[in-house]
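Given as structure tokens, the chain that follows is alone and in the form predicted on its own.
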Amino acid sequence: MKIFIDSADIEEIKQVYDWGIADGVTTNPSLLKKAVDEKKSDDTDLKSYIGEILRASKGTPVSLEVTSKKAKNMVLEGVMLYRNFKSYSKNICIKIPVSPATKEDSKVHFEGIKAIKELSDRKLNVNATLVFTPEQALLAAKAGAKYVSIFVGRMDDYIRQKNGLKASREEYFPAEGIAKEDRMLEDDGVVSGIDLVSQCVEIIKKHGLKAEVLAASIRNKRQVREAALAGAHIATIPFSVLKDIIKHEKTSEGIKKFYEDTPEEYKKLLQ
């Protein structure tokens, strides 16, 4: 599995680049204009920081987000995002809402879906984002997405809400679902962020599609696990969560014990 690191902090972004673990970078609008914004005192404005991010990411795919609704307006700007950057790097991905219709403006729902085929027509590498039914991910894929990001966590919060209970961050939310009552907790057929990675899959293997599953919204460690179990090509990790990773009491209780118990002989040897 891939390792993206979601982040639009530079530093963040340049320290997982050195650690040698990162496939990519993921970010958006807000992200991006808060990091600039925290870096008021060194002049910098939102492209060169942009360009900054590109340039860390030593050729690997960086997603930028369009803001628009109307398929016509979102190509217009993912073709404007690839013109301004490309300089920086050739692996831009345009990342697309794979639907952009609101309550308020519900006649927009496929806007998405033709501005993926169109971008993907035109050799543009297409993230399609905001992804929370197996049936959306076959239709991103069908339109040529390469990358299909499903929100893990916010399908659990989601789950959670719909069935009464309070949404938390910072709760496990196990990958098999939770029973209440002698019934599994569900959202059409769907029991996890991790289940609905699971099932967008093994619809994608089976019917020989090309994008890869991009599992996204990752809240903790044990979903980075269960996303690579659940077969996800790809996982987009906050920085707080790839740093937990790697740790262990065991391990360093081990390590400890490992370095007193070299002998001076040993080290010798590694003059």
Ligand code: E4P
Given for the second form:
Amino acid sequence: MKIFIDSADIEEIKQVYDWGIADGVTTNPSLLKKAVDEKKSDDTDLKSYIGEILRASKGTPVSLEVTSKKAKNMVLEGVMLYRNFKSYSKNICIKIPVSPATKEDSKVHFEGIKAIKELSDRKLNVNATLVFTPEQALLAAKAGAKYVSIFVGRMDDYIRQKNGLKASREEYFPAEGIAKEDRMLEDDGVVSGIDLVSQCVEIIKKHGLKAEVLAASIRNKRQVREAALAGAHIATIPFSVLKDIIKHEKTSEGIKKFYEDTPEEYKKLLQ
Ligand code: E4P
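With the form predicted on its own in hand, show me what the form predicted together with erythose-4-phosphate looks like.
What follows is the entire complex, opening with the chain shown before.
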């Protein structure tokens, strides 16, 4: 499973590439807003800042999201993003919401799929985002998306919310779901964010589709393991979770003892 960093913070991105574990970067408008707000005192313009992210990513894929709702405008924005940033990196991936419809504007449901098809036909790499059902994943993959981003943590939040369960953002949600009063809590046959990943992986493999399943909206390290076990091709992981996945108390305890026990003569052999 490839590991992407889910961040628009240049220092975090550089750090994770320095660790040698990053295969790509995903951003979204909210992550960019956070980065922009945090660098207010800085006089770097946003174009140069994104350029710095692209350089730091060393030719691996970086997803940048469009903001329009009509397919035609999403395609124009996607082409513009590619043109504006191709001098920094050729590996730009255009992030398109699988459906840009909102309650206020419900006539644009298929505009995302149309844009995914058009951009993919033009040989631009597309990351279909905000995927919450296996059917959305199937349509995005059929339209030619290179990546299909499944929102694991947000699906767990939604199942909790529908059932009046309160939990902190990082709290673990079991991959196999939660039973309450003899029934499984679910959303249209999906019992957890990781279950959604499994169902999408199965459909994509069963039908020989080329899209890679990208587990996004990851909230804790156990979900990274479960995304890998579910067969996700990629997990995009926030910096806080990436820092956490290497740790274990017994590893630290073991290394302390090994350092203490090392014979002086052996240390000299290593110099
Ligand atoms: C990445 O592609 C997604 O936009 C991101 O993982 C969403 O994460 P969140 O649900 O924590 O905002």
